[in-house]
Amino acid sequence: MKAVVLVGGFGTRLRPLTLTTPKQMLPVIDRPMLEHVIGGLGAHGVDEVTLSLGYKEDVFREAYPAGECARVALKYAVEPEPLDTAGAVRFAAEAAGIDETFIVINGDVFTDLDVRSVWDRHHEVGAAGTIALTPVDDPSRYGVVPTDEAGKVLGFVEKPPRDEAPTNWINAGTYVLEPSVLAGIDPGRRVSIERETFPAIVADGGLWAVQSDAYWVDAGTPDTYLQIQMDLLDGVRGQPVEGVSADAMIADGATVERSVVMAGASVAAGAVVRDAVISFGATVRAGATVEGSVIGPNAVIGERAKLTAMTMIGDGAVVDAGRALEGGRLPESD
């Protein structure tokens, strides 16, 4: 089984963390988000992944110089310019020489979906494309996918008003596609798989769906980036994991509750870290408070500083002693 993983976006919603690091290379507990995603694919039989790259593509190459991630072989396809989702899929599949059924997944989707079940259903019905669906409370942020009782897709409604959505089952960002789908994607221009490609397949009667209520989070926002880590600590996805690295330094008198403190990070005496992520090499100095926030690699939180309400501190940034930030961003960016 081969897969294309879309990782070319700019990650603007996660700035300032993504000013220096592509979204899928941000750390989750102890390793990049991408390794969690590819590891999940590998567990269900995927043995080759092509990364569809754009923004800061060199970071991915440098991280995996042997062409392997989570014991899955890697190939790289670097877009000459942003081609949107369908354009990126076509470019990556052709660059990798994919000429058989293949999987596509958004690189910021954290899920326990059994992709093999989507693969099997795809072949059972002879679909051109099969989409994994997940239920949500508010479908207005997503592509909504109504189906018949057998799972055949009847339409594809991108981001409808909440009170007009025909269903709460949304596109979960995982697809199984036939190579014939690529022929319907114009080369060399921006093409949206959600707005152009899928509606065209629906019109031809070839798009099917598989519903799954397995764990699923779009980890592309500050809230969900924090959530996926808290879910691992809380055991939402199985056995709870340990969030404090053995290579972190937690001083006597420091308080660390329900938080991730990565290798090389330090929390000084009198500091309070609660419901937060302290990334590799970051420093929280004496008396500081970090609550419900994310501190990037090598950042420094000064003495008695107070960071709350999803404050995000970027790579190497320094928060002055005594400063209070509520929902702040440092460094600030457009």
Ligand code: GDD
Second form
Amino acid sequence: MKAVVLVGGFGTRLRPLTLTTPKQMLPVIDRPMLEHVIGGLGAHGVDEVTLSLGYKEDVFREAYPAGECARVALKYAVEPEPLDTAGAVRFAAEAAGIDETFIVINGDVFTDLDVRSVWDRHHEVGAAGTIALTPVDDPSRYGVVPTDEAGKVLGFVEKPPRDEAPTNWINAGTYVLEPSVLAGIDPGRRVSIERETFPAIVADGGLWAVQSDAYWVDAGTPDTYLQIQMDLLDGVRGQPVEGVSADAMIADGATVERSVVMAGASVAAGAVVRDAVISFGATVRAGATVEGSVIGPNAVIGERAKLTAMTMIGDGAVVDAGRALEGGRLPESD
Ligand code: GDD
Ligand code: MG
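Please move on to the form predicted together with the named molecule, as the form predicted on its own is already shown.
In what comes next, the whole complex appears, and the chain from above leads the way.
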């Protein structure tokens, strides 16, 4: 099975972390988000991935120069300009020479979903496209997908107002597509798969869906980027994972609870780190508190600083001693 993985977005909701690192290259516990995602695809039988690249494409190519990621063969397709989700799929499929049934994945989705079950159902019903669906409490920030009892898609509404969503089953960002779908995507302009391509296939009666309640999180927001890591620590997806790297330095007298402390990071005496992520090489100085927040790589948290309520500190940023930030962003960005 071949897959196109979309990783070309700007990751605006995760600024300032994404000012230096594209979203799917942000670390999750011990390696980039992308390695977890591609590892999962590989485990379900995907043997070739084409990365659909745009924003900061060089970061991906430098990280995987040998054309392999998580033991899956890797190809690159770099858009000359952002083509949006469908434009990107067409561009990448052409660049990779894909002329058979293929898979498309949003690169920021953390899931235990079995893509092969979607693949099998796709062939069973002879669909043009088949999408995986997952149930959520608030469908308004996703693509909402009503179906009939057999799983035929009746409509596709991207990000409707909360009280207008026809169902709470949403697009899980995992698709199986026939190459014929590509011909319906205009080349060379921005085309959204959610707003243009899927509604058009629905009108032709060719879009099907498979519901799944497997673990599923879109890690593209501060809260969910933190959540996927807490879920791994808590054992929500199997055996609990150890969050503190053997190559982190935790001083005697430091308190580290339910947190990720990556390699090369240090937490000094009297500091408190709770429900938080301290990325590679970051420093938490004596007496500082980091709670429910994310500290980017090589950032420095000054003595007695207090960071709470989903504060995010960017790559290499320095928080002055004694400073308090509640839901803050440093450097500030919009
Ligand atoms: N190559 C390329 N070019 N990739 C892009 C572009 C582009 O122009 N725009 C976005 N992407 C990539 C992003 O990097 C991300 O991996 C994926 O496409 C989806 O973009 P997001 O920005 O994460 O979309 P979303 O989370 O708001 O909504 C999408 O995902 C939801 C599920 O997680 C939609 O597909 C929803 O319908 C869906 O429910
Ligand atoms: Mg997303």
